[in-house]
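Heads up, the chain below is alone and in the form predicted on its own; it's given as C-alpha cells.
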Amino acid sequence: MYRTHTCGELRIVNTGSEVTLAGWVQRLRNLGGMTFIDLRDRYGITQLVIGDQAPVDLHQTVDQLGREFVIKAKGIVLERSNKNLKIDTGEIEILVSELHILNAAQTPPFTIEDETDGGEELRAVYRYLDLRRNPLKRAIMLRHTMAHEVRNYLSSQQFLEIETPVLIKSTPEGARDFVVPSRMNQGQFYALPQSPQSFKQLLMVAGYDRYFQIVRCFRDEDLRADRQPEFTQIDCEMAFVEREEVLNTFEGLAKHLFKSVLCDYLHHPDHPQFHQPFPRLSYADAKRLYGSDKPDIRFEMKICDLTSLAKGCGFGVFDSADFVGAICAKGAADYTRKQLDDLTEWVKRPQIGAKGLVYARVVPEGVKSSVDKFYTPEALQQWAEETGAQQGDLILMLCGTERTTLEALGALRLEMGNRLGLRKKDHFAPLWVYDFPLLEWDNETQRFYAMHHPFTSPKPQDLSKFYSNKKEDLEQVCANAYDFVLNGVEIGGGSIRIHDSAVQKRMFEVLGFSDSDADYRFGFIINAFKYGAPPHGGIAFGFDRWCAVFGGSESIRDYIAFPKNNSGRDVMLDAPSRIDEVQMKELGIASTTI
C-alpha cells in the first residue's frame, strides 16, 4: 500500500510503530550525514529523518529529491528531541528505512508556502499548485464543512434536495444569460440558469413543500471581488408559509452554521448574538441610517440628517443643497489636516461622487468646524447634540441630493469603519432587511423593472397601489421580500412569491409584457399556476460569499476551487476559447460570426 497513515495523523502515542507515508516534499534540509524531509499532504506535515547510518542507496535516492517530488517513505515513529509544537505532528518524526520516488517534479514557478512569492495572475495559471498552499486548503475545507452542515440542518427540517436542469430557456429579464447553441435544434439556444427560480416554484406546485439545492448558477455580468460568472447558491423554497415562517427557518440555518462552523470548526467564541433573534430593519430605515440596503452593523456611526440645522446660515454650499447629512467618528477629533485632506480627496473620487467634505471637531474649547465662520458656537453645538458627538469625536458632513448624499455617507461610514479598526473580521453581526421596493423605474426605457424578479409578491397592504395606473403609486409598492445581511455583505435574498394568477398577470402588465410575450417567456409557470399553486416563498444564499465572510476574506475566489479572473477568463484552461470549424458547422454557426 502507498500509506498506512496520513501526514497529519501520527502522535507521540504512535512511537515505535512502523508506518508508511506518502506525499509531496515540502522542504529538504541536508545537515551533513543526516537529512530532514518535511513531507506534506492535505492533512498536515510530518518530518522524515534519513540518518547517517542509513544504507548508501537510501542516501542516493535522497540526493535525487527536489521540492514537490511525490514520494513514499517507510520507517519507525520516534519521539523528536527538538519538538515543533506549532504543528500537530511536531512531537514525532519518522526514521526512514525505505524511500521511493513515485513521481519527480519540476521546480514550481512559485514557492508552495503560506506566504508565497507568486503573484495572483501567476498563481491562477497554476491553480492546482496554489491549491496545495495552506490558506487555500483551509478555505476549501471550510467550504466543504459549510456545505455539509447546510445539508444536515435542512434535512433535519424536512427539506428535500432536488436537482433542477442546467440547460433551460432564456428569459432575458435581469442579468444577461449565458447561452448555449443547440446542435439538434439549429438556430435555437439553451440558457444556463441564473437561478432555479422557476423550477423551485414548480416544485411547490408539484407538492414538494420544502426544497433545497446547493446549485451552480450563471450570470454574464461584470465581475468584482464578490462576483463570478458561475457561482453557487443555497437555493430554498417552502410552501404554505408566510414571511415570518421563512425568516425563522433560515435564521435557524444561520444560527446552526454559527454554532457548527464558526464555534466548533473555526473555534470562534460562542457569542450571545448567535442565539438571540437577529435584528431587523426596513429598507427605508437602512438607507436613511446607513446609506445602504446592506448595512454593516458591527459598529454604530449612523447617518444623521442635519439639513434643518445646517441650512439658512449663509454657507452657500449647504444652503443650495437638498440634503445635509453627517456621521460621527468616535475618538477621531485628533485627525490631522493631512488625514482630513486625504478623506476629502477620497470622497471626491468618481465612485463616491461628493464635491467636498465639511468637518467639525468636538474639543475642550467647544465645537470647531472647517466652516465655523458661518455658524455660531450654539449652532455648532446643536450639530454635536444631533449626531451624539462628544469630546474627542469628529463630525463628517456631506451634502447634495438626498439619495446620492446618503449613498456617499454610507460609503464614507464604511471607510471610517476600516480606518478606525471597527470592522473586525472575527466579529459577526447578522441582520434582516425587509420591505424593499417592488419595482424600479428606468428613465432610459421608460418602464418599470422588477427589483428582484417578476414572481415577487407585493405586500398585501400595498395591493391597491399595485393595481393603480399612477407611476407615483407603483413606486411606493413594497415587495414582500427580505435580505439576509452579514457584516455588510448581502448573503441571501428572497421573497414570498405570487401564487395568484390574477396578481401574476398584473405584474406582467406593470413590467410592460404583452400577454403573448408573457406566455412565450413564462407560459410554463403561468399554466402550472392554473392547477393549484400553494402560497409559497423562499430564499437563496450566496454560498461563496457566506464562506468568504466566515473565512474573513473580502474575495470569494479563494473559496472556489477553480475561479475566473476579473475578465471572466480561466487563465489555467485559457477559456473561453475558439472552437474549430467542424464544431461550428455542427452547431449551424457560420465562422464569419466569430
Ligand code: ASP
Given for the second form:
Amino acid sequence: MYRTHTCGELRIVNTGSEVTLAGWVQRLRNLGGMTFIDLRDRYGITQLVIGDQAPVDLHQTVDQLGREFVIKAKGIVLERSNKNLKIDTGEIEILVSELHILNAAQTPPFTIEDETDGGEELRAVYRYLDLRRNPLKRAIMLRHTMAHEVRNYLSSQQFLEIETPVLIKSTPEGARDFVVPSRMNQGQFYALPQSPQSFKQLLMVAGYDRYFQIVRCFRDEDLRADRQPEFTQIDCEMAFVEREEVLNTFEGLAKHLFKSVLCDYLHHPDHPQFHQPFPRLSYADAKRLYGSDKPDIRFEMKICDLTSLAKGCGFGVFDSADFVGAICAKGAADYTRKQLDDLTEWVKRPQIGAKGLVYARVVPEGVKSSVDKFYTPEALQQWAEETGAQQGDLILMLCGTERTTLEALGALRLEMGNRLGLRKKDHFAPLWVYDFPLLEWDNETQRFYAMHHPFTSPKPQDLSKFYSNKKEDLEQVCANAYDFVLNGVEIGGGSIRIHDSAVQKRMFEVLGFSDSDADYRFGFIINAFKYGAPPHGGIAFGFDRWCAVFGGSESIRDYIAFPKNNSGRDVMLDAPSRIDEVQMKELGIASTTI
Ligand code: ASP
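Structure of the form predicted together with the ligand, given the form predicted on its own:
Okay, now the whole complex, with that chain kicking things off.
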C-alpha cells in the first residue's frame, strides 16, 4: 500500500497510530543528526522526522534524497514539541521507521514555492511543475468547485446537461473559426465551435426547455491577457421565457456561486450584497454614467456632463468641444503638481487619446482650477455642485466628441479607482447591463454586423425601425440582449432569441446575406424554425473569467490547467507544429505552401 493517509490529513487525535504517507520532498533539513522532511501532496504538507537513533540504512536512504523526489514513508504519528500552527498538520509529525524512494527527481528548474524564482516562460514550459505550487493548486481547485456548484444549481432548477459536437460547420460571423480538414471528404473542412449557439437553439426546438453545458469554445482571435484561443463557457438556454425570467434564473446561479464557492474561498462567512437584487443599468446609462458597457461599480465616481456649464466662457478648448465631462475623485484635492502632470500624461497616451486634462480642487478657499482665469468663482462652484465634489475632492475634466470623451473618462475613472485603492479584490459588485444596440455599422465593409449575434431578437417596440431601410433607424434598434458584469469584467452575455422565421429572415437581410447565402450558412436553423420553435432565450458565461474574478486575478491563465501563451502557443507541447507529409497527403492538403 502506498499510503494510508494524505499529507494534509493527520491531526493530534491520530497520535500513536502507525501510518504510511507518499508524496514529494518539499524541503529537507538536517539538524544535529536528525533529518526533517516536509512531505507534500495535493492535500498539504506533513513533517517527517528521521531520528538520530534511526538505523544506518534509513540514514543512507535519506542521504540520497533531493527536492521533488517521490517517496513513501511509514512511521508513528507523534505530537510535535515545536508546533507550526500555520499549517493544518502542524501539531504532529511522523517518526519514520521505513523510507522508500519511489522515484528520483532532477532538480526542478525553479523552486516549487508560493513565491517562485521561475519566470513566466520557464514555468509555462514546465507547467506540470508549476501546477504543484499552492497558488495554482488553489486556482484549479476553485475552478473544480465552481463547476461542481454550477452543475448542482442548474440541475436543481431542472436544467439538463447536454453535450454538443465539436466538429461542426463554419459559420463565419463574429470571430474567425478554427478549422479541421476532413480526410474522408477531401477539400472540405469542419469548424470548431465558437459557441454551441445554434445547437442550443435547436435543443429548444427539440423540446429540451432548460439546457446547459460547461463547454469548450474556440475563437481564432488576437489574444489579450483575458483571452485564450480555447476557453470554457457555461452555456445555457431556456424556452418559454422572457428576459425577466432569464435574468432571475441566472442571478440565482450567481448568488448560489457567491454563497457556496466565494464565501468559502475567501474564508468570509457571508456577503450581504448577495442577498440584494443585482443592480441593472441600460446600455445607454452605462455608457453615459461610466463610459463603459461593463462598468466597475465597486465605487461611485460617476461621469458628469458639464458641457453647458463649461462652454461659452472664453476657454477655447472647451468652447470648441462637443462635450465636456468630469469625474470627482474623493479626497484627492491634495494631489501634487507632479501627480497631476503624471495623470495628464496618462490620459494623453494613445490608448486613451485625450488632448489634455483640466482639474479643479475643492479647497477651503473655494474651487481652484487649472483654468481659473476663464471662470468666475461662482461658475467653478457650480462645477463642484454638479459633480457632487466637496471640500478635499478633485474634479477631473476631459473634452472632445461625446463618445470618445465618455470612453476616456471611463478609463480615467478606472485608473483613479486603482490609484485611490477603490477596486478591492475581495469586494464584489455584480451588475446586469441590458438593451444593447442590435446592430453595429462597419465603415470598412459598409454593412451592419450583429452586435451580439444574428439570432438575437430586436425589442418588440423597435420592430418597425427594424423593418425600415434607413441606416439611422436601424442603428437605433435595441436588442433584447443582456450582459452580466462583475467588478468591471464582462462575465456573461445572452439574449432573447428570434423564434419567428420571418424576423430571422429579415435579420439575415439586414446583415447583407442573400437568401442563398443565408440558406447555405444557416439553412439548418431556418428550416428547424419551420417546425414549431418555442420562444426562447439564454446566456453564456465565460467560465475561466468568472473563476479568475472570484480568485482576484487579472488573467484567466492561472485558472486553466494547460493554457496557451500570448501568441496562441502551447509552449509545453510546442504546439501548433508541422505535420508530416504523409498526414498532409492523407488530408488532401497541398504541402507546397508550407
Ligand atoms: N453564444 C453567445 C456567446 O457565446 C451567448 C449567448 O447568446 O447565449 O456570446
